[in-house]
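Read the single chain below, which is given as structure tokens and is the form predicted alone.
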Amino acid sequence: MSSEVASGKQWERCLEVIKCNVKDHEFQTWFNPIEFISFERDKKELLLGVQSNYFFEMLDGPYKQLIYNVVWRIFGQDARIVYRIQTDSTNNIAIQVEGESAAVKKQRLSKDNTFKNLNQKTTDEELDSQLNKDYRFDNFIEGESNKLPRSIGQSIAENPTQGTFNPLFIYGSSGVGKTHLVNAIGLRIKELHPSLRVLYVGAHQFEVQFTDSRRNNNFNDFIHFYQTIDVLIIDDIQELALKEGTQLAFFHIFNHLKMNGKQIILTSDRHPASMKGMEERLLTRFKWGLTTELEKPNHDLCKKILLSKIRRDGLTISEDVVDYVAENANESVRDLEGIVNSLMAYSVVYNRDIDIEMAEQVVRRTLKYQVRNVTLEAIIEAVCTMWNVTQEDIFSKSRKAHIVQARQTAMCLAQKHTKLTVSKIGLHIGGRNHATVLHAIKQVKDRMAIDKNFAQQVSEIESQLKA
């Protein structure tokens, strides 16, 4: 069997672990059309063709991780992948992208390796400052609720030593453009002064390097390296909400920087004065600077939002489309895009022009899986039914396995679909502290990550949530 036969049949392999893992629409909207090309074993560079940019941008995008870890476990983990775009299928004028990205070789380290990778980066051109990219200025679209904390991120990122909105607290709902705006922010200056340490970190991943600093006994290094930051981004900072050794260590962390004239940005789901489990003294610090929402884009915002897309993805949808999109999915940015990116697949998949009967198709779907308004009780009487147990059991000091399974998952949706405390979501199940629901929360998001029928458990579950 010749070399490049070989290769094709573990292309195939790959497609056969890709199908178990999605759905079976998005598997052949996706993944079927793509062409196996070529696997040059000496460069380790697996060539793939694909339809479109648009077509590249999904599989490099909300599907890089899977597509990854798949080729990565059958050619290998040094692996990477060049795609092959068709821009002119007439005059076959094709273009060759690589796939991977920093955002895709930091998720292949491990837990333990997270924090120790990161404390690596000793000058300013080896430091990964984890920015995103895609998330620039020049696609931030301004609009009325987004323009104060947009015009303060520019000036700051003019002048990131001025120290007048120091530090910079960003909070509204998700999916208003927070993420969007910090990386920016971080971009800009990394343009305007690339000799500053700029870092962006979900709080979650300092949580967990906080934590392996401790396990691993190198805490010192752990404090010293962000005490090394210029710029200090970190996103949904309420995550650190009843983590009291975490907020203590970002305490000290957020004093040096401040002390020393380094920009802090921060982001939240909520104002400070409405966050629970948060350390007054660093609440106190968080309204040092400027305080600024990003507010739910109105009407015109979501056009000049819906009108730039269409332009960079190259579609042609017609004003009453957009006026209807715009009028009817304005909750979120985020909203916005995975509209106009269904609207996009609805027509390649069906062949079909996008009208107003696709749009409010798409658009009624769209709202129809929103969740609004998810009580702890529906939570309960959803996981009841899907376990066949009941709220005797839940609450209950059972330890049968089927219950606790039950009873940790209902804590987990609890903290994603609520506005409930940990504490209060173990008061209400049964007076358990917020240190079982913390366990409960991480247990179930271990186990949804290795087990795919209790995952599809849970999505059904969430599906119910949100009819």
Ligand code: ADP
Given for the second form:
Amino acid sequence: MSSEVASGKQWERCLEVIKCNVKDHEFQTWFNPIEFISFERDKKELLLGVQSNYFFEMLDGPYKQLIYNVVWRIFGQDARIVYRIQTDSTNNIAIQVEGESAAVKKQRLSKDNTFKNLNQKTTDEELDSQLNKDYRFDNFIEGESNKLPRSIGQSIAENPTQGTFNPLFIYGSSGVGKTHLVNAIGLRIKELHPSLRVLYVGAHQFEVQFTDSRRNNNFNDFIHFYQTIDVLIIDDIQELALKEGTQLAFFHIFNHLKMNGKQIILTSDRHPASMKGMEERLLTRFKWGLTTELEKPNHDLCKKILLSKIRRDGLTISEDVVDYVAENANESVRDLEGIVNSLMAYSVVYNRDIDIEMAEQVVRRTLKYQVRNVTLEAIIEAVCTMWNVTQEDIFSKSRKAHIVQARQTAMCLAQKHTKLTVSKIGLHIGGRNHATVLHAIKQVKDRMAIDKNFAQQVSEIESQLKA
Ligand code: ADP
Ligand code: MG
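We have the form predicted alone; now please give the form predicted in complex with this ligand.
Next comes the full complex, this chain leading.
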């Protein structure tokens, strides 16, 4: 590999680590557009291209510490960053700037430990739990769909060393409140048991730390650090699928913590039974404690959440609008929040009261955005992958159970996510009539109601379609 390619890869690693330390939209706005130009090994100079002076000021201002911390870890302690500002990209005119002298900067930054990583001290120093302080129990509204996980979470928070539910495995589709709930548990534990070492980490971040530690030859420190934790919370554990090395490391950490009576809390977008690419012995361990589902919010909970967000934002929204939104956007709490924000923005921009007409517009737009790209082809492809059947099978007349299941699911999802009529769906899927399609839809819905595993597989397909 040429050294330029290798440096480019190093810069990509930097981006990966940065991504774990900033919000998604910040990453997209400020970091994604950065162009890696070169890294001069003898001068240890990293040259990065940015679109304007404004970008330079942001990167060399609020984000300076983060960037330097990451670059130093990956390119070496005394690397310097020089920005090339494309002042006129059409004529390729650029100026090069560097912030204040890197040496001065380094001195100042080294006192700072904003870089949240396993740089953390192993025992005596206080650990930064990396918990989100906005995700508390008092603002995690209770409803039928989250009652059980919520109360189990509370009981673990009160007695984190009892080990009755260890690990606690919380699963549920995107936006139903998993991240919120596990942070609330962590915060409550810190409040009631300040001496416990609580750590929240996203599975992706865990993976990045693991690969870094392998590369920097401090794998033992990595394992040791995690073994000192009293309450380990790993969010979105499904992201470790197919990451065999990371799974192995996690396996060791898990065993050590469990054996020593330390609490482990995991979240996932699916039930362990439908997790692919995860080692069997890990899946078995996930089920040792308690597995509980955070279900999609029901109408009542949607209403309660909406009302609380509305109150928080000081908005006035009539009962029928609240009902309308709760009725139509009940897939995820995240959607509800987005809708409340859009309603507020609309009412401010247009200086209008929030009425049902505005709500309809906003809801339609939010939901349309989600299903914008779903095509029949994509549905068929996703269904085939899930149950390992071919497209010919779907279009064939085969009555084999797994093929029928895949075919019927494709029909059901096509009706839900595309604008095709049932007759058209039948026509496209092997020339069936509309009655067959209606029958298929009913079969799928009935089965989803009684077969959790199947329901989970269908929702997995749906989340892939929306991704
Ligand atoms: P997930 O991790 O399951 O994808 P999050 O925990 O990120 O979902 O939740 C999405 C958003 O919805 C967050 O802003 C969270 O605060 C909010 N939320 C979820 N459930 C509730 C609830 N029961 N009460 C209040 N807010 C909630
Ligand atoms: Mg989450």
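In this text, rigid core is short for the largest set of C-alphas that superpose within 1.5 Å between two forms. Every value quoted in this text rests on a predicted model; they were computed, and no experiment measured them. Numbering follows the first chain given and starts at 1.
The Cα position of Phe395 differs by 2 Å or more between the two forms after fitting on the rigid core. A displacement of less than 2 angstroms separates the C-alpha positions of His193 between the two forms, with the rigid core held in common.
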